[in-house]
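A lone chain, given as structure tokens: the form predicted on its own.
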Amino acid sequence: MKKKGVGIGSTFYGTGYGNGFPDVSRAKAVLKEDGKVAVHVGATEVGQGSKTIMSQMAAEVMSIPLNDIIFICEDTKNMPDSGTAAASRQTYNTGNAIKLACEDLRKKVIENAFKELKLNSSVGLTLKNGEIYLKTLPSKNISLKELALCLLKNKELPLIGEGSFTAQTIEMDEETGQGAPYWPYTFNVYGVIVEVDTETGLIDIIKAVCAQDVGKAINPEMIEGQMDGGFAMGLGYSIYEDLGLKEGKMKNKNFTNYLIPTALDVPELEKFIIEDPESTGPFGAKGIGEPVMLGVAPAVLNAIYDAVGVRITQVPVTPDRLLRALKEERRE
């Protein structure tokens, strides 16, 4: 017999290490010669777009168009310390440092080009699209390159801004439990539609939808992205992921027996992107790399007892364990 049941899901997760940890990241943001900027950092590509994400940080700060920064990361002689690609920390992080960094260059790069602009100040000079110029008389004007080579010229390249960030944490009291470990906290809440079949002990999941917080989107195509693999890493591990770990040795240690969902098994995501912007992060962004898939085994955990009345508490809820739990719910 098959059996519907709808569960739900909620978290929150404190982004970066917390507990008074230190989190740090650095960045440096260099004008090149031909009137690019460079941004050296030490944030690791893992797939889950923190080159983009940071690329158009750096591009919003320096009011260039995305294809004149030039990212360059995951090299530790040439670059500063941005931390691990890791507690959903780089945007937030990452982010903030990078944001600085080329706040740092944009002041100097202005500052520079008053003087080959051969006014008696900064002031009134702005930079957008590429050009720096005086807003009561935009003819007053040099753009990145020219003030790039004007400056290579005079042997005063490379421009260079540096920026640290440091998250907010505390480490929490042993005694009391309290304290301030996190900063910031992102929220989710998932919910499910599961199909039980209590003969052969199989789970289908009919339907799901998920609400992500996620402070400001930077990148919504690319947060949706993030949505959906974390769905299907959270209905993996909730449905199908067994090691089958005995005394420390894996049963299921090959793509044979340790069963991932397929494109097959994950419908589509029904996706809610929620912005209430972080007032500490860069451009209100917060990270959402591994809440994306918290919410999910909750929910789907909720739903098979809304389905058939038993409570399953590990996971994953493969078959013969959904098929014990209901022939002992029987027995009682």
Second form
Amino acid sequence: MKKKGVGIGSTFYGTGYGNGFPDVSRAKAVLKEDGKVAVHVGATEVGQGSKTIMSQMAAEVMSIPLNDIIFICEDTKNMPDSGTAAASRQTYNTGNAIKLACEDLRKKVIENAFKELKLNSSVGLTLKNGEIYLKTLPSKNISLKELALCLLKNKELPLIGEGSFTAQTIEMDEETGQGAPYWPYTFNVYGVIVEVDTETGLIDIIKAVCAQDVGKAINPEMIEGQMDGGFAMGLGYSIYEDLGLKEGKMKNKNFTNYLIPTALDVPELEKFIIEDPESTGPFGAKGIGEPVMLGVAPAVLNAIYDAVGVRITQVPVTPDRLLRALKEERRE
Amino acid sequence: MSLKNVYVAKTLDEVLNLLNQYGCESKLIAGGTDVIIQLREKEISPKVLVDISNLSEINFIDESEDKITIGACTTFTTIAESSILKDKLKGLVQSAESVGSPQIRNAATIGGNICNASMAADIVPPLLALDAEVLIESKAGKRRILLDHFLMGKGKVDIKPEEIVTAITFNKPKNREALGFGKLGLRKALAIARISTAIYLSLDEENTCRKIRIANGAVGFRGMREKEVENIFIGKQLTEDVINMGIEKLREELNQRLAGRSSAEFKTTAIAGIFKKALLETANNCKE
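Compare with the form predicted on its own: the form predicted together with its partner chain:
Let's see the whole complex now, leading with the same chain.
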């Protein structure tokens, strides 16, 4: 018999290394001779989209087109350390470092511009759309490109902005468990509808919904991509992926036996991006890499309970495990 | 022995000559979905590969008045899309559709699936339920053998090194006869059968079972007929009680066969739902 059930799984997750461990990201922003800005940063692109959103952040601060940002990462000779692409920390930590580096460069650009424009001070000078100009008299202006050429002539290039960001976390008191081990936290909720076949133990996910708190969506489409990916991984964790550990040895050591969901197994995910800017985040943004998969398993397990009245406490819920649990329930 | 040569055969004669010349030093390769893995895992080490994937002579589906013959090099995609095999032979189409993924179905062949003799081979239970015959050729001549006798065990079939399976043949379903199929895989694609079942059913006007042939996959060392279970149904109307009796018998059989295996409890439980669904679908298809 096929039985339907609904389940919700809600999580909150502290991003970053946490617990007082030094969590430092560094970045450099460099004005090039052609007026473009090179961002040197030790953030690793692992498919999560860090290159894209961090270039967006730099372009926003420098007020230049995205194409005028040269993003340099994954080359230790040319970049400062920004820590690992782990703990869902790059958007928040390295994003902040890039923002600081670009703000530093922006300040230096404006200071150099007032000299070139032969003004009394930098007061009232601003940088917008690649131009530095006086707000009260916009005809007093110089483009980033022109400024770069002047600086090149005066042998004042490269002009470098630097930024370093250290996350604020405090080690927990071992005795009392009190403290502030993480900042910031990211919130997430999944809802799923499952159909459980009580004769075969097969579980079909009919519908899934995800609401993800992101602080501020730097790139909404990429966040949706992260949500789709996290859901597929969470689904595999919930009902498919089984190492088959026996006395420390893996029984399922290839993808014939270690099953991950195929495109046919992953239903359409309805996605909601929740924006509530984080005051310490770059433009309010927070990391969501791990959070997007955390709520899936609790939601699926709750939905199974709703469908058949059995609490499963071990993942993955493979058909044989589920049938055994149903049998035991009937015996009791 | 390391691989010396790959012959891409264009005619069956060429293949028969090569097999005759190289014998057990040769291995036939069609879709390669099993052979390539066996080569890589060093489970086989032939000196010569005879590639028959371009052999149009044995890539066909033929229909005569009372028989259907499928060439050994016919792919699962071709079987799944065949206009000859639909309707009453839906079970054969469904089993072909359940093989691997589109890429695998485009390459893998019915002859390869049979000769690889996996206990979970998807096309084997429907062919056993159809009481299919295997056509075999060698330079010395031709022979026919029932698939049920051809399959000897896990990875073992009754074939000599100089022989090749050229086709599979079976009787066409008559009026009020049909073939059904059911499979339990752990996901919706690229799933090796944990259980597969095929049922050939002949019903009279009163819904009484005139003939039935049941074959299961992945519940024994090879695809197997379930003759004890068939006996429960023959001559009886397909009522809820009779179906349940049949399922009980099926469970008994599986319990004995799988005794001591970690999958026994799961498979004897799960077979009920898979078998019942396939049986009811087949019965409905008989009436259409």
